[in-house]
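Only one chain is given next, in structure tokens, and it is the form predicted alone.
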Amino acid sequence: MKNKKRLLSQSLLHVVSLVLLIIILFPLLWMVSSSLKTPKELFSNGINLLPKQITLENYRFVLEKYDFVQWLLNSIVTTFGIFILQVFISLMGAFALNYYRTRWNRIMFYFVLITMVIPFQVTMIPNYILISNMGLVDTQIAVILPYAANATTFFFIYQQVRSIPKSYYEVARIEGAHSFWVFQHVMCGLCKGSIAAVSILTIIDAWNLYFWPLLVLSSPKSRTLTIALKQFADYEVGDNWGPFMATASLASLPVVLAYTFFRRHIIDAFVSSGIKG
């Protein structure tokens, strides 16, 4: 009887998981499928997940008629700029709060966490005024600077760093190691998996930024891939769905590949973070 109940519960779980998987993957499959369809089939009445006649015309049109390569380079610059600064600053902050013990550590920690509950809409206008006064509007730096530090990234790394035994730091001090050596070889060396996981998550989040780049980037040459998709909407002629889906598919490819190759690091880091927290 117990075996039957267990088999039934497992079967139900698999069915639910399969349904959720289909719901999640369907928009992605529909996007790729639409990018391979001809305009006639794309606007036909029938709903076909697989194209009847595969064509790469939409991709050729995007690569030849639009500045896709420039959009891609802009996205790469802003993504890696945000990634490097955000992860490095978070690592330095987590190291400082764990390595240097003062009575202000806990106050600083909670002060940083408070910023997690402040919505973007509150800081949007002050950030724009600051970027404008610095003369950085319509530059990649304008996208990078407001995201150079992030409380969520800091908290994730801090949870991993605090699990390092204090004896490791003490041994390094006795041996005469300076602070940067301890930072590089002790802390970063013991948190490689967590750093890799948070790095991938930071890259994915930075790659998908939309509203802030839309606000500070105005010229076509400075646009990233996410906001460049907006120009495929033509209110007079109609939305150019074929090239739109082709560009969206190309823009999604780096994120999908990054998650595919590094998903084990992400899952392992989150599981260990939940156990040690």
Contents of the next structure:
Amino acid sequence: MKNKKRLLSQSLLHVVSLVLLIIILFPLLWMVSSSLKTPKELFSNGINLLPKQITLENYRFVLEKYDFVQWLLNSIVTTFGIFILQVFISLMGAFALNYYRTRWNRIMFYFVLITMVIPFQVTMIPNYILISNMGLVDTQIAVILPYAANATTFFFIYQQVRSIPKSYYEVARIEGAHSFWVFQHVMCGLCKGSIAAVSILTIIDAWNLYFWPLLVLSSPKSRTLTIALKQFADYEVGDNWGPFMATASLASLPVVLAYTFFRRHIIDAFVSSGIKG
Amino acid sequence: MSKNENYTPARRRPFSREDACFWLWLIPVIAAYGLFKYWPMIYSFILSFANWNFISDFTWVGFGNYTNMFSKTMFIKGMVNTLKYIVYLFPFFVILPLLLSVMLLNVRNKFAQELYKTLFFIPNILALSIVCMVWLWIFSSSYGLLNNSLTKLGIASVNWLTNSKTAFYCIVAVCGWKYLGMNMILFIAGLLGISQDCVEAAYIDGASGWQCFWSIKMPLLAPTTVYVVITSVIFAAERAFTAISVLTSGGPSYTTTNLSYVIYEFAFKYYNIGTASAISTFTSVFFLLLTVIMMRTMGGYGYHEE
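Alt. form predicted together with the partner chain, vs. the form predicted alone above:
First the chain shown before, then all remaining chains and molecules of the complex.
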């Protein structure tokens, strides 16, 4: 009796999850499946996720006709730049606030954390003016610089670093270790897993940046993938939905891969850091 | 700090070596946040007292921008919609993820559970701008999937994104869809972090599943819940931005615009930097106040550094 009830509730759970999954994954599946369809099938009024005739024509079109490789390179450069700057600065901040004990710790913590509340659009105009005064408009550096400061990344890393027992630092201090050594071997060493997780999340976010690059990148040569897709959608899409979907699928592929490889880390890092009070 | 703190208190010199090292390590942080967060906030506060369009000369107008701002329909609509987004996105950002996380943790088959977890998170990692364009196709009035299937079912098609009654809900649906998984993972992490001893003790004492969830797990989950609620409220505005700009451009008659988008429109469409900056300042103060209020009311569980 009890077994039967359990079986029933379990299968109900699976059914609900699967239905929700189909709804949630539908746009993604649609994107991939339309990139594999022929133009004729693409515009037939049906909803079939499985193309009748799979074609890679759209992908060939994109790789031949557009600057796909250039866009990809631009995306990689900006993503990498943002990742290095953002994670490194957050690590240094988290280290200073945990390793040293001064009366400024609390104030500096809030100095950083408060900026989490401010929407990006608030700082957008002055940032634009700043970047253009530096003469950086239309370069990848312009995209990277403002993202050096990201309080969410900082907060996540800070939470992780805080869970390291203070006695480790003390031992290092008594042994006369230099703070660089402690930074590298104690803090980064102990938080390796969670740093990996936060790095992946940072990389995914940086890859997907849309609005700021749209403002500062103007020439076709410097576009990142997301921006190129936007231009594509605005000016050329007409009957090129197939190639568009192919580009969109290609642009999403790296993040999906990165996520699938590191998903354990990500979930584990959330569990271990916990959002603890 | 808890029991781990047994440092000798810092010497009472005004500026010790400890202080010096502390500030040295913080130089990059101060540089980055000062230059790209604080300076822009100060600068836009200054700009809010001027009339400027990127090229013309500055003319100082005092509080003119602030008084003018309230007579612009766009701004008023943006403000109201920001609140509306917060309220309408709340179920997607907090309630649904909580339900989903509880549901997934009850799936016994470990492989299936892992798979669901992974797949529910997928929308989160895709670029919102890209998936919005896919949604654009789904919602499109002439060749959209939604209308196609509705016509097949014999229901009249709707201009989802250009109808002032439906456009707002489309944006909410897309944003909710996109960010559901993130908070779900946070809740799962929180629930897994709860010590099993408490839960078992409750069961032994004869608590039902529901009682156990409501009186044991929910209170223990409070830090996660507070974090999720606060970030959901303060990010609602920012998260909606991309969807608004790709799907509706704030239209039909400002029904989908929000404060972030209003700032963008004033700055880069009308080149009215003064008004845009005034709205920026208003938005900063608005969100800061909102956060302070939330922290205070949920204080018992909230963030204490200690």
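Keep in mind that what you see is a predicted model, and the values were worked out from it rather than measured. Numbering follows the first chain given and starts at 1. Between two forms, the rigid core is defined as the largest C-alpha subset superposing within 1.5 Å.
Leu12 shows a C-alpha shift of 2 Å or greater between these two forms [criterion: core-superposed Cα displacement of 2 Å].
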